[in-house]
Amino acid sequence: MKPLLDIQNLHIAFDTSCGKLRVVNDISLVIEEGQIFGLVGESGCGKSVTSLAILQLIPKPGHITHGKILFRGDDLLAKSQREMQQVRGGKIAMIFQDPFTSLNPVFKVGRQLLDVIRQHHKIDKKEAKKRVLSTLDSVDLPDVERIFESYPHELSGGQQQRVMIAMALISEPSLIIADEPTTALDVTIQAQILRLLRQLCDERGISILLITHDLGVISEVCDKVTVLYAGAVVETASTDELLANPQHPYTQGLLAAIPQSAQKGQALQAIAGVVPANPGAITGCVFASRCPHVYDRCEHKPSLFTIGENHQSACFLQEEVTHG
């Protein structure tokens, strides 16, 4: 059976005047029918660059110089723009990161849900609202018809983003990226944007591709992660492994930064120096300048080295591991 979303050896470049800017090297990734995968990573890591990717929606100068996006075996790769219009929304939805900033703040919400619905199914004007209205809420918004009346700015930031959430679903899609979804609301609201996404995908199984940078948001929902630094895959494993035993020596460092209630008072640990500025100029290991068991053999690029089922970490020292 043919996974839902086969990312392969997708590589991504931006021309400057300064050159050619390899932002995403060589990133490979799989996502199962009705799987949360969590893609997580510092700023500038290419999280957000490969999911736009998949829609085709990099911005220029951006482009794709190498790869497929396999979606279930059809290559999004080698259709037209037309073709993706019938993609985007249809059949694989997204959810931005400011809901805000995402929503047109001139038209009322319901009129927005409307368009989007009746861009993708061919439903006269009642069926269309009775389907609006059955979506908004089935993400637990209250009184339904007050917002579907209501303007963004009526709404408070974590209805507005349930509002995208019901946009993404709108026209059930198979796929949902959600890019960061729960960076702008407050814990609380968070906790229940999480439980509401983990909800849509067991009860619709439909397969969620969840962007962040915090492991906390990995923990709470996904069955499946990649940790990508500086444009590359570094480790990927079920989410249960990877916590309990990471490998990377990166992996364990933004571990390690997580403050922890038993050292209060202590101060957090980071991971020493920055992200390089052209990672795809690294003929070595692009964790190899801050990473703490670097030697020699790290001038070399590493590949990924299985280490148990499902579990992969691109370090020298799991080759050593695992071949003596």
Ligand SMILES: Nc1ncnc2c1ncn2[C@@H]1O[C@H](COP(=O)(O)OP(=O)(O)OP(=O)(O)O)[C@@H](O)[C@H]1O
Given for the second form:
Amino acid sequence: MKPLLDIQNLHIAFDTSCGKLRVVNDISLVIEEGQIFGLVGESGCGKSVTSLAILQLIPKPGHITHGKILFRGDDLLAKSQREMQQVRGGKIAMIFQDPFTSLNPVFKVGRQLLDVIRQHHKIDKKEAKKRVLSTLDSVDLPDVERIFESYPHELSGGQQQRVMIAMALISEPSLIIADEPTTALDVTIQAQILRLLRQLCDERGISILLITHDLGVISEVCDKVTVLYAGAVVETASTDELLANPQHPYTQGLLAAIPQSAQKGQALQAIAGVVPANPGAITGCVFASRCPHVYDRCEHKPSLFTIGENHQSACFLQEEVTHG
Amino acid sequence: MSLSRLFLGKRGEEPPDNDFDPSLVQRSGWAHTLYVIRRDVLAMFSVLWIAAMLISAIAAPLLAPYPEQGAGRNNVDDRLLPPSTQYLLGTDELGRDVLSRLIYGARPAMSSSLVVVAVAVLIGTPLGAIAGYFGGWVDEIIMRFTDLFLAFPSLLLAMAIVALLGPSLMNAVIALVASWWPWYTRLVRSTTRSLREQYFVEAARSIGVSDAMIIWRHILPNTITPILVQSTIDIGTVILATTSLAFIGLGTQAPNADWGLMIEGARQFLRQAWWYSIFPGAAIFLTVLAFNLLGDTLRDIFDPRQYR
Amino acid sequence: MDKQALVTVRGLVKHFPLPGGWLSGKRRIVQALDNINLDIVQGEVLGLVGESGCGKTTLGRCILQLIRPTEGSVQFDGDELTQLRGDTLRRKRAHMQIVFQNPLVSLSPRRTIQQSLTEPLSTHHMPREEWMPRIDALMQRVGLGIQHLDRYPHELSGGQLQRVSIARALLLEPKLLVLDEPTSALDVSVQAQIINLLDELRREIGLTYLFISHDLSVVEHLSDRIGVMYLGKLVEIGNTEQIMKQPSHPYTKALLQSVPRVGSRRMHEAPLLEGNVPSPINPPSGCRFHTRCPIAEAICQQSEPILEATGAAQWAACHLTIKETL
Ligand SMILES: Nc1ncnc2c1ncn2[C@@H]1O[C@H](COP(=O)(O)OP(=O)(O)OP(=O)(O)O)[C@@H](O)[C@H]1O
Ligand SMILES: Nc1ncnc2c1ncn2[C@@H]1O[C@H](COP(=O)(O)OP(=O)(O)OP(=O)(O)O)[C@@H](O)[C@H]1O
Ligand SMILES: [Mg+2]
Ligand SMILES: [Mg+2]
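I would like to compare: after the form predicted on its own, may I see the structure of the form predicted in complex with the ligand?
Every component of the complex follows; first up is the chain already shown.
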């Protein structure tokens, strides 16, 4: 498969009153056509800023200090804000965590969708409305005529998120970036939305970058996963491989920390310690301060070692295993 | 947007280029406040100007070139002289040094505004906290009572009270307190109502802490910053009110020095002696502006991070 | 039930009146809890699950009388809590404590950790010389040191703060601890630390927990019994193993299948539940679940099912499963 989005050595920093906060340090990942790519990690590890960087939407004191983001071979970072406007909501669309705050409360849903269509395509009003209605229908919303005439607050959270997905779909994107799209929703609604995303990928070949902190969500829908820790990639693999055969001590720790029915009554395996405050200042492995296997080589920064087909991990232990 | 931002395109210097230092984040709120003020030219001006006015008020006899004239002694030989090396800002119609009068005029301005705001806060805060915390009929009674005071335009109410008690600075202060405290009741009440819903208040209740202790330990400390911001801005407004009252003869009485009184005296000599009216006017303007700017800066500092 | 109940809840109802609506003459109310009956047995962990807004927090707060229930009775340790007022209720609070979801906002922002920890002791008139030994011992037990005592809440991490909250709740040696989503604001790697701590504490001290969470895997791990709520109603309650293996209520079944789990891949299948959660302002008639229930029949719209036994230690409120088991 050919790469759709190729992020190479991305670095992002925020200029704060307390100095330069380097929140993303050397992240690389490749998303292929027609797959759901999971980006998982704990709060503050840099998932959202990485996804915002793709569309050059990092909030103000933050900026990209180094790196390349290739979309079908095109460097997005070299584009002007004007050119980016065509990309945003065009070839690449975005869905956020809280659907309510992403919709404008004073306009009807239909009007907001029409605006998006007419920004990217020169078509007449009737044609546009037909497309909006069929898009609303394609995200399994019932009674699309009524939804078209509704204000956002008249819809439930799940319906709002479907409207957001419809808005993303309208310009027929190749990539949808979904930043925790189900975190604000109920579990039964979450299941519905995740299934919809899976369908969009399978039936239309749209790639999805799905950001979440829930390994369960990853397991249910993603094809490939990258695990982030403190602004760095620690492991990348296909979902099945990662869950069955986690290699990095952090991934292993995360999986062991999730309660499983089999271990009821036993203590969970917790990862001791806390996430470092400023990962950019750490010269060695970012996980070293909490790692149970830490040893002298960890004072240096490990690069991503290829362990198997589609499986990479940033840990010296793996390098030693694979290279004897 | 704050006033100071409008004046100043870029706010202070660039942030430091060094690497992030987590120890800096843990600085106390006050250290952070000072840090922001130091980087903001207008806020810095405000602090310096206010400090200068306070020092003038406290040390007037030491600072004024002609202390007796500042206190009111006539010097009719030197009537309405323009600024010169002898009288830096000129003299008034009784020959008194305008600079000395201004320095002495800082006394009623600063003292009365501080007293008015302090007393208004002392009356308004407990009432607001009680109304906001308990709600229901307690709230209803207290708030209707404050509405009664708020229904009159504040300067009009003050004029009525002074007219009743007789014109003097003391009575002007009483009158202004009467029209200012309800604003603090309102402010504290609304802050308290949002605090009451916070989990730490519920946590205190779940432990069995009594209502009085909850208000004292958990509510009041968290109302301090909004009160501080509001009272800083209010001090400027009260200075405007006391000088206005003096101007119409209901505040400070001659021969005591007062900026409002000086402008009133200068009215007849606007053409002959520009210095006589300009300088007290500038003193009022700059002082009110300084308190407003400082209040705005404090609001910018505290508001977004009240509950990080 | 053979063991003694620490908490007995009978016919608990909580309505929140909504502001406004007086123009039309009809006040709208949120029916947050409707006729809840349950026992919390001495020494057990009762897990409470359900989707957002179904009334879990409201139930916890009503049991502790942090908000007064509209109707019904709550007996705690032999006392009828709904009858207690003022000082008697405040003294009773030493025996029942609560830990909230977000530890940062449940500690006073302008008080040091030590000030927050001494508050329960001073409030309940513990002799002053006992304060520090108790605080020290508990801080150590929850994995913190005395160096944390003079810090302010914003200077500690979420996990550390939740430990402080737990320590504060335990200072008065309560019998009942209500845990309202104590780990949902925390990262996965820290969540496990807190769950282990809670588990150890209850084994050591013999505490009783009401453990509220929407995370089924966590509830399953900690609880002896599980109660499932839907739209202000308790729809099923029973032993953890039984509920997880053989849920009787169709909602419980759907909930179990909707939770994303590591190692499963079910998103190609049709989800069990269509549609949205109805509003608690105008809940559906009869069984509140009938609008989304895949097996609903005519009777479900008309009459309200009550909790009935569906297994040895399992009760569900559903007309159809009961018919099935009979
Ligand atoms: N405007 C900002 N100013 C300073 N630092 C910021 C800003 N926005 C984000 N950060 C920092 O960047 C880091 C990464 O943030 P990001 O939002 O990407 O995290 P995340 O992985 O999406 O976390 P979450 O799961 O909580 O959404 C965090 O440490 C955060 O503190
Ligand atoms: N103080 C209040 N005033 C009005 N309505 C309220 C109040 N507190 C709760 N409610 C309503 O009561 C219902 C139950 O709320 P509750 O907080 O108990 O839900 P929950 O199960 O704890 O949800 P979550 O999982 O989101 O915490 C909701 O519909 C909520 O909107
Ligand atoms: Mg994020
Ligand atoms: Mg809740």
